[in-house]
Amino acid sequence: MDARQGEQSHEDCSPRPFPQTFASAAGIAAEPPSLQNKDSTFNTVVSRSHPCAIQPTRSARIKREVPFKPGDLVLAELWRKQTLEFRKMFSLTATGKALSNWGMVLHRDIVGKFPGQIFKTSTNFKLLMRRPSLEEYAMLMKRGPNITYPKDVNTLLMVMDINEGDYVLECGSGSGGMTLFLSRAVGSEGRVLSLEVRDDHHCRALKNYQRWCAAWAVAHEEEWPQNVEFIKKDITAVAEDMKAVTFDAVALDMINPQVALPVMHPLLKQGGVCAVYLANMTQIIDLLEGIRRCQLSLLCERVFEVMHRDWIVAPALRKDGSIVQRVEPQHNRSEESPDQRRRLMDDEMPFGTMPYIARPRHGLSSHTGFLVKLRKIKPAHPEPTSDNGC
């Protein structure tokens, strides 16, 4: 049987069969995450392959602006003087509150309005309220180990060259949102097999699967792609059954990944990339000795981290709200009060000459994590076998 065959379902964590699919073909028990019916997912993503699909017209693009409705994602935001204040991201319910310090906001008055407006909490303050994106969510979901963060996900994703109909192993689903970017990346012709040893985390990493697959299901009108598989196993118990299978590439997550690359390397198709996701130098270490004591044919490309500065650029204004002028010899305004000169100025501003401040935002940005890119190449010359256990 075809290993990247089949369609997939998936309702809790407790263990099922699963058809056709990448565990199937290894002879192993995984929790499909789709929802619901399945058929219609598998309809709507052939129907847009079709060659007598819909063009993108602009009655289909105005279409496509969704009110929000009960089970919608809502991020709801507070911003003055153009700093954020306050964030917070719930469920859309026909009778529920948004509540918070700055006021109560009902369910209800949200509901059939568009996504990008600003309703007034209880208490008077002006609240914008919009879908997160997937990089909102990853931030903000429910997290039981620390996540891979956004910014190291997107470097991870054009490190590892992720193409749509791409095969990708991930070990370590942790919360989960790693995971939810593979799968958009790899798009409904890919798959993702995701690995998790702990059943705490292999169960919240499902569950902020399906809240997502759920929540964009309402906001877009069509199925997420369901393409992912939760499996609750180590990949040294796994590998063995998976030799059939050949990735495209390879994530690792782990706090000990150099234990699983003589399992995962033969899994790599060759000139694949492996990514790993390490908190410390020291773990790149071992990492690194691994790879030398057992000898495996892999390139250790790069070793790098992610850093992002947030900038300030906001017009220059003084305490009380005028604007900042800047200053320049004046030999004809000598006799004007500083009042009239103000108010002259204010009124004959031009395109472009409105005074801005930059500067970087205060705090500094912390550490993150490591990214490795590691290469599975193939050597000149056969090497000897190895002989130390791996």
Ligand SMILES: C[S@@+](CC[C@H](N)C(=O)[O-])C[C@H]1O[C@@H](n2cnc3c(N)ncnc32)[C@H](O)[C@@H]1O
Contents of the next structure:
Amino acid sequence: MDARQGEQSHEDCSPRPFPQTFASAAGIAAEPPSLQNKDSTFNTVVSRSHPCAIQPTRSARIKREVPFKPGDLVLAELWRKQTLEFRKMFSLTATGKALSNWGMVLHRDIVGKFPGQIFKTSTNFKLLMRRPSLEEYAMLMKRGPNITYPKDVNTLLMVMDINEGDYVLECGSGSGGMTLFLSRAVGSEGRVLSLEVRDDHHCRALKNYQRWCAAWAVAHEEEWPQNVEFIKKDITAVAEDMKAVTFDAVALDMINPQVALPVMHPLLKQGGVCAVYLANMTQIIDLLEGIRRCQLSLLCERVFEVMHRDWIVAPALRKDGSIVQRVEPQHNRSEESPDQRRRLMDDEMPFGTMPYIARPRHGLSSHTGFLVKLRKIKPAHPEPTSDNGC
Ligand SMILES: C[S@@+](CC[C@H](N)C(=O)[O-])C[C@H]1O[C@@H](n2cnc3c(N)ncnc32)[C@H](O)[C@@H]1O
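Instead of the form predicted on its own shown above, give the structure for the form predicted together with the ligand, please.
Complete assembly follows, chain above in first position.
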């Protein structure tokens, strides 16, 4: 059965039923998410005058600050001289202790305070306590395999052109890093099917997802969308099960993505993007060789990297706190010709007032992974023969 059965045409504005799960569509067992989406942000009504206009009954959702509560995720940071010296993420309880080399803070002293507050430890160090962002959570959560780095995930989402309501296939789940970002991007109307061959990685990804969802519910007093199905299966073994499913995009972060190509290709909508994340250029060569050997109609549009470089921008101070002065050189005007002197006088600007360009040259810095953008296209007629062993 088609996982998208039940969708309406663009003209039909009646409420859309919650989509059937991929797993049930595919006839395979999915891990049920532990939390259910009980409430939605807006109650919607259909206007009589404009039957297709869906209007929120409230003009805007009321956002309010929520103080720390047991069950919250807390990020403790020690900043000194614009430098992060220590960072730790922990789950807040009613009776626990936040322990570190910098001293201890009782959890009960944190409960009830608002995030963004500085707490003094038992040894008089100042720790900033706040809730972690999704990027910070992904970087600090317990890992099985390495995650897709958040800086790269955001670009992958852009390349795949993921929108709310999209259906995305992911392989493999790994530690669940990319899954969390996909889940946020597709929202409560979308779905993510996340495949993982290893039992330990499948469990790790699910636990990381559930921990984030539980903390989100505490911090935001609403549920994170339950839109991910974690399935413990080799992608090469799901082809038959998923014949009827169509995805808007596919994200592959696995050691040999070329083995997934013949399976994912029929599942990806025509014109859709399969984004691949790989650490080594040799893997990209194998990927492209896989496309060639299987004669898949995938256009490799881009192979690229995402680079971030952090800068220090701060007043220049000496150790004693005094300000470092900019020093003007002395030059001897008497040795200049009258012409030179006039030009200097005319053009003269006081030392330190000339605007300069000051930016890094384009160059390489630390490498996380290569991003490959493959687009499914319709081949021109006549189609190639598939005499290639695939
Ligand atoms: C680098 S990890 C993925 C990390 C993930 N993107 C994250 O952000 O946490 C690669 C995962 O792909 C899984 N994998 C490799 N080949 C697979 C296959 N044929 N089917 C399903 N999963 C596979 C591995 O077991 C591993 O957990």
